[in-house]
Amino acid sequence: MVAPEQVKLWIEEGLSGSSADVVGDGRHFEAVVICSDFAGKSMLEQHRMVYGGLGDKMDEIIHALSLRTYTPQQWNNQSS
């Protein structure tokens, strides 16, 4: 099984300039991903960017990944 910290690292490596917070049980994960490259993109496009960075790991290692994606501005606004 893979640790949430490893999934965090994979997301951040696969999506330059991103910051991720990941929790999970080794197969099922939930992630909050913040990236300025999400600006102007639909939620579907943002999720595809994250999945694209994970590549084959989504098929081979990660069984399920629930995503919440934000630009830094969206994150700051919702955190206030």
Second form
Amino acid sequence: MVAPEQVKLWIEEGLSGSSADVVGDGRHFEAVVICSDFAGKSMLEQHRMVYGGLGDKMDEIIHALSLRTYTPQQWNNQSS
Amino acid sequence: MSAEERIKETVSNNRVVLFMKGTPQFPQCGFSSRAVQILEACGTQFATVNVLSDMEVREGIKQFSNWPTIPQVYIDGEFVGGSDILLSMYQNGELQTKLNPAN
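Structure of the form predicted in complex with the partner chain, please, following the form predicted alone?
In what comes next, the whole complex appears, and the chain from above leads the way.
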């Protein structure tokens, strides 16, 4: 079992310049990740960047991580 | 035949392939179950591979697609995504277009 705050740190450490909000039950997590490097990338590539940064923690420790990814602009437009 | 060769053969011989935990009738994971429902809602024919009955494929598929989790969907031999991406493509109609380019 791992806390959402730990997953948040792992995501941000694994993807420089990203900020993440994470909720979860210890095995299944949902994260909103904001990173300027997502610009111009498909959703698949954006998710791969997040999963890549987590390395083998994915699937071994984190059973499921649902992602919603945004660039800072998308996030500002979306939340205004 | 290595796991990788088996995977390559499966995704090239079937237009739509879902690598999942369990089977459509008995999915063993909520995300796999959701992927089955989405593909069924699109009314498309799809092949399934139960990675729980083939541990070599279960690990091999992650290297093959450079994607760490199951389920995984392939269309025309190309990795499309996991459960999240499949759902968002379904919600914005992109998946239906990709599956039925004719209409």
